[in-house]
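In structure tokens, one chain follows: the form predicted alone.
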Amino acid sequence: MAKYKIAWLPGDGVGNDVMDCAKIVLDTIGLDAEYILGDVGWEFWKKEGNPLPDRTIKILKETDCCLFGAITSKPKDEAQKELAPELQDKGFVYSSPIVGIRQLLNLHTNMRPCKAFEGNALNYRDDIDLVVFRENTEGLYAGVEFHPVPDEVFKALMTHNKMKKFKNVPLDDLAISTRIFTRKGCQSIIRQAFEYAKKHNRKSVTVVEKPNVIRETSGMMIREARKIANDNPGIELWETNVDAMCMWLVKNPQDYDVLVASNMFGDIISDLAAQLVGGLGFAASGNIGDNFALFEPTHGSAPKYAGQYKVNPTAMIQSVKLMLDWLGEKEDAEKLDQAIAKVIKESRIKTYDLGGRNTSLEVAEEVVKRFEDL
């Protein structure tokens, strides 16, 4: 019996390509694991009206963690048009399966390392090494939205003075998305940012919000950060507005260690930080809960490249590294990180985004050669 049971969800497009690269790496490492294939993504939305079938949820609940490729996701109206004819007008509504998994399994913490590898010509600069902690289940991505706005919701909101200017707007012309924070959610993500900083000898944690305008939700995050900072006297707490943070990341990214933010702000700044170190081809992430975690590259499914093994698999291979760390396979995780760094530094085997002509598979094979040399 295998030591680990890992849900294997390739998803759509190049998700399948990069997962093949992950398999090359894991087979070389010899991780004692059983990989259980699950159905997820756009094809299952079109055929079944559900991009996250119940059979896949069952797999997730019966495994230790998940490795995830990429998914195609489209706006509500476009998604509706692509449903199979027999499913049209049956009440099916598309929602992102990755967001659904995060909420269903309470994967409350999204961690995205952004580290510049030596030899990567796409680096903004070589001394960037920061980590973004993003609250993963609340905020604007909680999914509490209304359109058209129900009469009872409108009446309840009209008791707020700021809603008076909307009193004559027809309900069908209003769309409302809620930004919901809980004190527990704020405390959890901030504590984990500080714990990571302490464990990895980082000097600062920067909380990224907008309390001067979004006073209640961002205000709660800032207040909780200040309390938790008092329990961590060796680590500086920096506070910044999200718009200013985007500017400072472009100007002085080397100044930052750990960033922590709510769901949407964390999504935005982590993509910006990823571009500073070479783009989404280098951007891995972990979605971490109390007893389960899902690891994925943060890029999309890039349908036009599907099956061509053209895209950079580094983010996927780094996601494997994060998974190994989480499983406690520290030695293999460190060796894999070193192997990735060697391949990038040598700049000999590389995909098109780095000016090369090699396939995703060839990059993975070069990484495992370097792994075996260590």
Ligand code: IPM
Contents of the next structure:
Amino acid sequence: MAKYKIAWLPGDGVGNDVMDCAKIVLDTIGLDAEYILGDVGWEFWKKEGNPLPDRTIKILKETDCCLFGAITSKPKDEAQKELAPELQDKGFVYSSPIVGIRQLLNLHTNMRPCKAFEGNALNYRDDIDLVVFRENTEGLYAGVEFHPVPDEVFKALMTHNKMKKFKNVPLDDLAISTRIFTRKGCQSIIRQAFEYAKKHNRKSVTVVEKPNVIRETSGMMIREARKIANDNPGIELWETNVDAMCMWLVKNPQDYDVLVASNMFGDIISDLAAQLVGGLGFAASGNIGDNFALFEPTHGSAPKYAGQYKVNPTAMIQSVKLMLDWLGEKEDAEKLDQAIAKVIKESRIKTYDLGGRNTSLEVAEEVVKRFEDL
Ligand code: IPM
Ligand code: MG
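Please show me the structure of the same protein in the form predicted together with the named molecule, now that we have looked at it in the form predicted alone.
And the full complex, kicking off with our chain again.
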């Protein structure tokens, strides 16, 4: 029996292209793993009215971790139109499978490293090396939303003084998306940011919120951050509002080590941070729970490039690196990181985003060659 069982979920569009690259890399490394292919994405939404079929959830529950490609998602009305005719008007509602997996398997931590590889022509600066810790199941992503607003919800909210200005709005003209934080969720993400900082000799953890306006949720996050900072005297806690953080990340990204934020703010700043080191082609992420984790590039499925092996597979290969790290295969993870760095530095074999003409597969083959040289 193989040492690891890994769920293999390519998803849509270029998800398949980059997962083929991941396979090339894993086969060379010779990871002792069995890969179990799972159905996920748009095709299954159209055919079955469910982009995350139960059989796929079963696979996730029976494996050690998951590699995930990319997913197509469209707004509600468009999604409805593309549903198979026999499934129309049967009450199927599209929801994002990746958000669903995070919730179902309680993958509470999203970790997104943004490191400028030496020689990457797309770097904004060469000395950027930060990691975003994003709370991954709560906040605006918890899915507690109302439209139209049910009577009982409206009545309960009307006990709040600030609701008075909405008192004459018809319930169908009101939409509410809640932002729910738990103390446990705040503590967990902040602790992990500090633990990471300690382990990797980082000097600061920056908590990115907006407590001057969103007093209760952001406020809880900041209060918990201060307490946890007290237990970690060697690491500075910096507090920044999310809007200012966007400005600082453009102005002085090299100053930051570890950023920690709630779900939606983490989503936003991680795209900004990714662009500073070459864009989504370089942005990998780990969705990590207590006993299971899913690794994915943060880019989308880019349907227009599907099957062309055109997109940069670096984010996917870095996701493999994060997975190896999480599995405890530290030596291979480190070697893979070095191999990726060499290919970027040499700048010989590169995809179109870097001004090259090579295919994704050629980039993967090159990484593999460098890996074997190490
Ligand atoms: C991400 C993505 C997802 C998110 C989308 C695809 C639902 O933007 O992983 O950052 O919003 O979390
Ligand atoms: Mg995002």
